[in-house]
Every structure is written in C-alpha cells, then in structure tokens.
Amino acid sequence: MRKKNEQRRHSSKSRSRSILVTGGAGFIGANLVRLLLKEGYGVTVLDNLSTGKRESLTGLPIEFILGDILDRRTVDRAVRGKDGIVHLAAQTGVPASLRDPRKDCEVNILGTLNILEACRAENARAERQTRNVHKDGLRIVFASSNAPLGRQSPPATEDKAPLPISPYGASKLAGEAYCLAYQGSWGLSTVVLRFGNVYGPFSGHKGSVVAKFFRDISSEGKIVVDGDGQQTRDFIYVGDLCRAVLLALKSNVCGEVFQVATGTETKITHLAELVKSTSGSKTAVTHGP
C-alpha cells in the first residue's frame, strides 16, 4: 500500500509539470514561460504571433505551436496531455475593441470557449483512459482585466459589481462568466485573475503607458502625458504577476475571481517623473490632448 501511494504521488507530481500557455510569446507570456521553466514545468506555447514575438522565446526549451485559439482543432491538439492551462491569448486593450468590437468578441469570447471545450473533452478522454487522474482534471487560469469593472471607482475589489464601459471589458467579463459556468456545470478547475496595469521586460511593443513613456524618451526626446495626468492606474510588476499565476496553478481553489494588483493608485504625472528619474533622462514632461 505504501509503495502504491508513493507511485501515485510521483505520478501526480509528474503530471503537474505539463503546462500550456496560450499567447505565450506575448509580454506577460514571455515572462511567465521563464518562471514556469525555472520551477521545473514542461511548457507548450500556443501563439499566432499577431502581437507576440517568437524571438522573445528564443533558446528556451519549450514546444511552440503556431496557431490560433479560434481554430478548435489546433486548440484540441495543444491541450492534449496537459495538466494546466494559462489562457493569456486575447485581443487586449480598449482602443482595438472600439475599432473592431466583433473581432474583440470572437477572440475573447469564442476563443475562450474553444479552450474550455477542449479542456472538457480532454478531461473526459483522460477519465476514460485511466482512473489515476487529478480529481478536478485540468487546471485552467484565465487572464482577465480590471476592464470588466468599468464604472466602478478604484481600488478594484472582488465584491464590486462589474459595469463594463467598453467592448473589451464586456468580452473579458463574458470570458470570466464562461469559466465560472464551466466550473459550475462540468466541474472544470477554473480560476479567474483580473490583472492590474502590468509593466516590465518584453513590453516594448505594448501600448501601455509605462512602455509608451520609455519609447517617448528614446524616440521623441520628451515624455508626453495625455491630458492633465491626474488620472491614475494600479501598476504591478510582471514578475509579481507571474508569481500570482503560478500560485493559482498550484492552488486547489476554483470557480473564483481574484484581483491581482497592488491596491495602490499612481497618478500618471507621478509615473512620468518616476520613468524620467529611473532612466536618468533630462527630457521634459509635456502634456497632450
């Protein structure tokens, strides 16, 4: 009996080491993949490279699948044999959702539905093949945003009713709802993380304000703040965010939504000064529309 228990523990440990990261060639994905590898996980990345960069994963011992989350057959293949999914792939940001709300809906809602359906099918397949599987099957961490909260005043907390004011916020809220519904209906081990405003390595191509200010210094010779700069954001370093994702993967909590942020609001004018000081730049801080 003792030997069988040890075999089960060893098998469980081995299974927990296979993780699929959708959108893994993006900003957050590139950082998360490195953390997962450091922690001893085997990593597969699924990315269509529409915004992510393959070179951000150069030299890493991973499996890379070039494909789209809207392609169900590709998603099924990527999910096969995995023990955890971190679903980062998405249409990110409010401006793009305003330009093309239909695409935002397709990627963020139907793409998420494809992931959930593939996970449901994989759980069923694993149960048919063997009884020695995780009680809750695949572990699914869904990357959401503060955008679903919309009209709520900061700080962002889990007890506030979502009131989205953009197509992006609406599509992310729908993705959250599907994750919770699949947990309630079929027992999928899903957890939703609402990310704050993330900054850090591999974000140079992003439209986020920290990345923009550093680009301003290098290309414009000045930092341009939109408006009076009194607007605020809750900024979180990508390394801290990735550790939260790792904890969510390891946890047995499911069917819940968690805010992943610092709880501290920073004015954009103060951020501009921080970026200027950190870079050692003498550039001026100006204001635009």
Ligand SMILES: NC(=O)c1ccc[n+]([C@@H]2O[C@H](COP(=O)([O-])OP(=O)(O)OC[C@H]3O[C@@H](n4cnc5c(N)ncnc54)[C@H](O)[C@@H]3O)[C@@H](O)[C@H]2O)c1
Contents of the next structure:
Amino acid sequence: MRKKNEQRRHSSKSRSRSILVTGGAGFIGANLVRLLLKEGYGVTVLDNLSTGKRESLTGLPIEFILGDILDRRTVDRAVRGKDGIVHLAAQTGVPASLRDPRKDCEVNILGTLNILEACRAENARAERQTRNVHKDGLRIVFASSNAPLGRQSPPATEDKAPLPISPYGASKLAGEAYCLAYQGSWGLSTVVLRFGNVYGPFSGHKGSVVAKFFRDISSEGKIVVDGDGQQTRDFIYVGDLCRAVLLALKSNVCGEVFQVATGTETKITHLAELVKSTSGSKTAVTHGP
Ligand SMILES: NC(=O)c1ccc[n+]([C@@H]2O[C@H](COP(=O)([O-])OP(=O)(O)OC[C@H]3O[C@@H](n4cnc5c(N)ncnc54)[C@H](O)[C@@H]3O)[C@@H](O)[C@H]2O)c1
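Having seen the form predicted alone, I'd like the form predicted in complex with the named molecule now, please.
Next comes the full complex, and the chain you just saw is listed first.
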C-alpha cells in the first residue's frame, strides 16, 4: 500500500511537470522552452514551422511534434498526458491578417478551439482513469495581445472594452472568449495573458519594430521609422514575459484576463535612437510613410 502511494506521488510529481508549448519553435516559444527546462519541466513542442525554426530548439531535451493545431488528431496526441499547455501557436501579424483574414480566423480561432476541445477530452479521460493530478485538470495559458483593445487609447488595462480594428485583433479576442467560455461551461483552468510588444533573442524573423530596426541597421544601413515616430508602444523583454507565463502556469487563477507589459509608453523615435546607440551604429534615422 505504502509503495503504491509512493508510486502515485512520484508519478504525480513528474506528470505535474509536463508542459505542451504550441508554437514553441517561434520567438517567444524558443525563450519559454528554455525557461521551462531550466525550471525542471518536461517540454513537448507542437509547431508546424510556418514561421518558427527547428534550429532554435536544437540540442534541447524536448519532444518535438511537427504538426498543425488545425489537425485535431495531432493536437489530441500532443495534449495527451500533459498537465499544462501554453498556447502560443498563432497567425501573429496584423498585416498578414489583413491580407488573409480567413486564414487568420482559422488558425487563431479554430486552432484555439482544437486546443480547448483536446484539453476538455483529456480532462475527461484523466477523470475516468482517476488519475487527475490537479483537481482543476489541465492548466491552459492563452497568448493574447493588446490587439483586441484596438481603438482604445493607452493605458491598456483589463477593464477597457475590446474594440478590435484588425482581423488579428478580432481573432485573438475570439480566442480569449473561447478560453473564458470553456472555463465557464466546463471548468477548464484557462487564463488569458495579453502580451505587450515583446523583444529579445530569437526574434529575427518578426515584423515587430525592435526586430525590424535591428534588421534595418544590418541590411539597409539606415533605420526607417513609419510616419513621424510619435506613436508609442509598451515594450517588454521576452525574459520578463516568460516569467509571467510561468507564474500564470503555476497559479490557480482562472477565467481571467491579464495585461502583461511594463506600463511604460515608449515613442518609436526614442526607440530608434536607443537601437542605434545600443548597436553602436552611426546609421541615420529616416522617416517613411
Ligand atoms: N511577439 C510579440 O510581441 C507578441 C505580442 C502579443 C502577442 N503575441 C502572441 O504570442 C504568441 C507567440 O508569438 P511569437 O512572437 O513567438 O510569434 P512566432 O511567429 O515567432 O511564433 C509562432 C509559432 O507558432 C507556429 N505556428 C503558427 N501557426 C501554426 C499552426 N497552425 N500550427 C502549429 N504551429 C503554428 C509558428 O511556426 C511559430 O513557431 C502568438 O500567439 C502571438 O499572437 C506575441
């Protein structure tokens, strides 16, 4: 009997450290996977490598599943036996969502629905086998953005009504809504994090402004600011963001939305000067349309 209990304790301990990161080969994923491994978690990554790179995870002791969140069978397989999911996989760009709103809708809404449905089924399966480790079942952290707030003026806060102005904002808002609805309807342990503008290592492929300015310096020899550069963003370093994701994963708070940023507005002209001085570059800062 004692041995059985010990075994159960052991298996619950190792299971409680088993996390699926969808989109784990992308910018934030590559950083988050490293943090989770450092913290002793077992990590599975599900990624279709549409923008992420397998090389950003080279040498890391993870399970890698090459697949699409739109493929329910693959999602079921990836979710099986996990205790937590960080759902990062998405169509992540506003311009791409304007070019192809249907694709944006499919990946960000139906893809998220697949994750939630797979988690609901996995909770039910675990309950049938009476091996549910957390009484609340699987923990699900959903990566959202400030885009659902859209037209709202800063500061971005949770109490403001979402007013999206892009298909990307709309699809992220729908993803948030489904996460909250699955908590309300089936008690899924979901939490929504709205990331600020994230910068840091592994972001070379991103269209976001910090990555773009560094690319400008190396490719064009000059930093091109869109418009007058008086527009502002709230920038957060990816290491800080990943710590927030980890806290959300460990927390029991569910059915809620949190903004994750610094609360500091930075003008794009100021950012351009910062990038220029940080990189020791003498290149000019110019303005585009
Ligand atoms: N980077 C930011 O500043 C920022 C800000 C707000 C929100 N977010 C959100 O954070 C998450 C991660 O963003 P990121 O910056 O790391 O983007 P990224 O493009 O670097 O990473 C996304 C990853 O998801 C994968 N992916 C895309 N579609 C997929 C699909 N259908 N099936 C499986 N994998 C798929 C890509 O290959 C990539 O590895 C996204 O949900 C994004 O909307 C990012």
